[in-house]
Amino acid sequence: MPTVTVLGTSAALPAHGRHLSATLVQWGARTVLLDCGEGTQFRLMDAGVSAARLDLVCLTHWHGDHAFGLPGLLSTVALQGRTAPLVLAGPDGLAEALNAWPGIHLDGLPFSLDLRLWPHDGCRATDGRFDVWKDETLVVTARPLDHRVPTMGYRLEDAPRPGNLDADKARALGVTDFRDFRRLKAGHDVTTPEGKRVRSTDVVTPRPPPRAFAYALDTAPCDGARLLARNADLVLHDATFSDEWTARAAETGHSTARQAAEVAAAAGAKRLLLTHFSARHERSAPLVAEARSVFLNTDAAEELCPYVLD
């Protein structure tokens, strides 16, 4: 089952035992890191996951609490002897920024970086969707958020899965060739040796809806966040402030807990986790209470707690 483990829930600086933004997602055989604030290497170790196992690292934007852990992470992965390519998604100019970092030279790494860079305008010139990753099990897309600098949120979901084939029913209709069973499961109609047409829809159940996880940090409420969260099983959303700091949230390009809940409700999401808490809020319970007044199935994200998508 896909599992989401939040490694850090603090905004801007570590506070009250909280760490900076990073979230680990394990989806089948794939391991994905979303954001990489300072200290992410240690949080991965605390979660029992080697950085060398990462397949994909996605940055939302180039603010320090979301990205300054990346140079150290890359150095660690190099020292661990990785040779397989690592996919890195983030803003255009990321390679130049890393090369300018003391001690980091991308050409000197023992592995290559497969960069998936979105433009500085956050893809606003298109429909906003940026395709990051696709394989037989996982699809990752990004959409622009509303922050002070170009920022993208991410959606991870199942690759399209075929429905279940009722082999007994297919045999009863005259299907005998194993290749025809495969064609039916893939959605193609077949013809039996007797000339009878068997439709895939008669023997294969509809495709199951994809399981989906949405990640929307840092952002004010926006269409991009709602699109990422549409019908998602789990949404991790910026909830930097409580209601009394609504004006500050708008000024800094963040959300209140209530606004995060409004995004989840409008998107038809199943569950909301609040994160990116300001140091002003020592306790998350009041933020959860405000959010639950709008969207009941809300909790504060707990660091290192695995959240499973059924």
Second form
Protein chains: 2
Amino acid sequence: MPTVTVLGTSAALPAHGRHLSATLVQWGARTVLLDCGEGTQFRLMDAGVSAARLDLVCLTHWHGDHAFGLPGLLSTVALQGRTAPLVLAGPDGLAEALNAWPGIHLDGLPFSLDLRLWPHDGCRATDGRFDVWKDETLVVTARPLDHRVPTMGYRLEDAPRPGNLDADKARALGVTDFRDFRRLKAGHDVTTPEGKRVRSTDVVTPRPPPRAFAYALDTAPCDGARLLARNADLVLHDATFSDEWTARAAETGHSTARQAAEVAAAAGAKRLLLTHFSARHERSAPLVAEARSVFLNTDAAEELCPYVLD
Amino acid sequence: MPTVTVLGTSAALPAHGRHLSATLVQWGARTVLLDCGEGTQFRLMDAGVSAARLDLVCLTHWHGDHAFGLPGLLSTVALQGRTAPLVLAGPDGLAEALNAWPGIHLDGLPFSLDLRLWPHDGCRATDGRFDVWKDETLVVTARPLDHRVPTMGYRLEDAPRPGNLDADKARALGVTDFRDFRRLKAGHDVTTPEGKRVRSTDVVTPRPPPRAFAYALDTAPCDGARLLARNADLVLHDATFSDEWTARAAETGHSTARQAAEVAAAAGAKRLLLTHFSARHERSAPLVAEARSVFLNTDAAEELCPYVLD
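For comparison with the form predicted on its own, kindly provide the form predicted in complex with a further copy of the same chain.
Everything in the complex follows now, all chains and molecules, and the chain you saw is the first one.
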């Protein structure tokens, strides 16, 4: 089952025992890290996951509380002797920024970085969808959010999965060729040796809907977040402030907990987790209460607690 | 009393519960940070010290395990609203490296950085001494060490302190003018109104020797480390490896615990703390035993334990 583990829930500053932004997603055999605030390599250790196992790292934007852990993470992975390529998604210019620090040089790593860099304008000029990753089990896409600097959120979802073929029923309808069974499962209709037409939909259950997780921070409420969260099983959304600070949220390109709930509701999401709490909110309970008045299935993300998409 | 608190004792990788290199020194009213590996801002919180209180930050070299915490530390200090200048000592090029990361720009900080940058060759061309800080209580100097990249170690010591004036004795010898009391305390001889010569050394106790702390990592055993550690009350020295790895220590520009002890002994230091332990050494006790065979007053630095210079 896909599992989401939030490694840090603090905005800007580490406070009240919260850590800086980073979220681990394990999806089948794939291990994905979303954002990489300072200390993320230690939080991965706390979660019992070796940084060397990561397949994909996605940055949302340049701000330090989401990115300053990346040089150290890459250094540690290098020291652990990784040779397999690592896919790194983020803003254009990422390689240059990493190379500018004398303690690390990408050419000196024992593994290659497969960079998937979105334009620094955050794809605002296009429909905004940026394809990050696709394999037989996982599809990752990015969409622009609304923050003070170009920022992209991410959606992880199942690759399209075929429905189940009822082989007995197909045989009863006269299908005998093994290639016809394959065609039916893949969604195609076939004709039996006796000339009878058998429709795929007669013998194959409908495709299961893809499970989806949306990661929308840092951002004000926006279309990009709603698109990422469309029918998602789980949404992790910026909820930096309580209602009282709504104006401050707008000024700084963040959301209130209530606004996060409005995004989840508009998107038809199933469950919402709030994160990126301002240091001024020592307790998250009041924010959860404000959000639940709009979208009941809301909780504050708990660090290191595995949330399972089933 | 000057107090040294080691925040991280791990080499390269965080391992076995150890953290990356950083050491806090509180010297009278001054607060100094030596090195700033990733996570140092969290370790300062663990030590109960606000990063906003720092007066001086000294980097030894560019390697990430000593420096990757600096952008986050500066960002946090900025968010805390500091306006007082911060003195930052390190290799030439430090400002450019910090500015290359889009998440931070030194011109955008609410406080100014007073940079004390040593030449990138580590002062090898001169006698090697680089003056970092001097005020009425604390003097900080740097000297080149022997590592794979230009590296400087640091010595913190008391500013010269006058001895105590025995005012009764001076009066008995005929001194009456308050200015003469000041002159005597400052080390000058005076003549009384009756024409009698009074020597400073007759009425002032000798200057107390300055208390000193030496910080010598990352380095192979070298003259610079011995000069930093000269008669020091406390020396924190690179002890990455055990005897078994002596060749590896030489290859990588590090020291064995025994070599650290040899430096402390040659320098006439009073006490040695070992640090920067390789992840291959889960236990430090064998390294301490090897070092004590050369220099008895040796311990493994214990993170967050305050060591007092009295």
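Since the model is a prediction, treat every value here as computed from it, not as a measurement. We call the rigid core whatever largest set of C-alpha positions still superposes within 1.5 Å between the two forms. Residue numbers count along the first chain shown, from 1.
- Core-superposed comparison between the two forms: the Cα of Asp180 travels 2 Å or more.
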